[in-house]
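This document opens with one chain alone, in structure tokens, the form predicted alone.
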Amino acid sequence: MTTLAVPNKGRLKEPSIRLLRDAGLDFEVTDRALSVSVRNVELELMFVRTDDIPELVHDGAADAGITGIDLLEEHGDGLPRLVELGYGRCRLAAAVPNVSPIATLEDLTGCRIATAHPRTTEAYFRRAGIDVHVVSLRGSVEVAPKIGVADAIVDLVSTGSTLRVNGLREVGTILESQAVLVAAPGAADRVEVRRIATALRAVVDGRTKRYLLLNAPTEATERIASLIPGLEAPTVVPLAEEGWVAIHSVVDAAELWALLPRLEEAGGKGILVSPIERLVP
């Protein structure tokens, strides 16, 4: 039985469960369940602390797992990354008190930096050639400058509101993070693990795309096709009414705001946009 480690709490739990269900897995979750069997696939879901997933996968206790890139950098020991999942986005950022004269990461030379990510922090500043002293802390890292433990901090930032509340401001980003599917050493090429990766990637890719259908005069086909090239090329189908065609394509969801008026100006009529559940390019 293939085992997939899934976060049991925190910001990655609900999006991970939603992704697995959107991928077609049929299972139930209860507050007390440490593991559940998927009904329609030979797969066991193991619900554990997100922080523990890199180590569990590395040790082979799970064949694959969902965790954050930040945790993978800190504890992952080079685990294969199979799919970036597009949620749980945050950044590992350096911050200093508002009154500090420090303005850039380079200005941190010689400073004490408190963080719950000492390995990642040390590696970044070592590569950058910036000499700092890293103070490893667990818990409320934001208070370190106030109590004189450190001159700056490195911590996970999403909106930045926690930094502002504690009188801190960002001076640079060390790492961009999001949820990611990883595999145990030697498991990335296993058929069962590849199937998990394909299923999740199809949902993630589908979420960023839209299926677009419109009618247009035949003479507008070339111009419209240049606006919506699709995965390879748009599909053009003649309509019953002479001189008209239907054009089908897949487009980036983020481009629709600017794209729809341009399609209308090019002669597009009856424009229809639909979500895509899964996409395998």
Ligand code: AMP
Given for the second form:
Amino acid sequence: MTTLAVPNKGRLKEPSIRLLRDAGLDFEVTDRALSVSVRNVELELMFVRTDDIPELVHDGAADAGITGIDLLEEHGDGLPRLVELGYGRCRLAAAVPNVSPIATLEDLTGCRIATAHPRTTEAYFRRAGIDVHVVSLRGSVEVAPKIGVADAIVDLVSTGSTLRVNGLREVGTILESQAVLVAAPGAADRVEVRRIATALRAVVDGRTKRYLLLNAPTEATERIASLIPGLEAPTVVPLAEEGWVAIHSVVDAAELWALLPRLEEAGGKGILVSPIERLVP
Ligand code: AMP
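Coords for the form predicted together with the ligand, given the form predicted alone:
The complete assembly is shown below, putting the previous chain first.
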């Protein structure tokens, strides 16, 4: 039986469960159960701590797992990353007290940097040729400068509000992170694991796209097609009414704000935009 390790608490739990359900898996989550069988697919979900997942997958206790890129960098030992999942976005950033004269990562030369991500931090500054002293802490990293154990910190940031509350200012990013599907060593090419990757990627890709449908006078087809940066050339179908066509395409959700008025100006009528449940290009 194939086993997928899934976060059992914290920030990645709910979005991971939603993704698996959106991908079509039918399962129950209880507070106690560590392992849950999926009803409609030969798959076992193992609910465990997000930060244990790199190691469990590395040891082969699970064939694949969902965790954060930051945790993989820290504990993951080069596990194959199959799909970036688009949630749990954050960055590992260096920050200093507001009053500090430090303005760039280079200025951190010779500084003591407190972090719960010592491996990633050491590796980054070594690669960058910046000589720093890393102080490894388990938690409350943001108070380290206040109590005098460090000059700067490296910590996970998403909005930056925790830094601001603690009187800290960001000076640079050392890693961009998001949730990711990883495979156990040697498991990435197994058909069951490839199927998990395909199913999740289809949902993740669908979330950033929309299905676009509109009617237009035939002579506007080229003008409209040139506006649509679709997945492929748009589908153009003649309508029952002479001189009119329907145009279908898949577009980036992020582009619709600018695209819709331009389509209307180009002669588009009856413009419809729908969500895409899954997308396999
Ligand atoms: P948890 O500690 O279980 O809530 O999950 C932590 C994981 O969530 C981290 O390893 C990151 O991959 C991700 N994450 C996303 N945004 C943040 C954030 N602002 N702070 C900490 N972790 C975050």
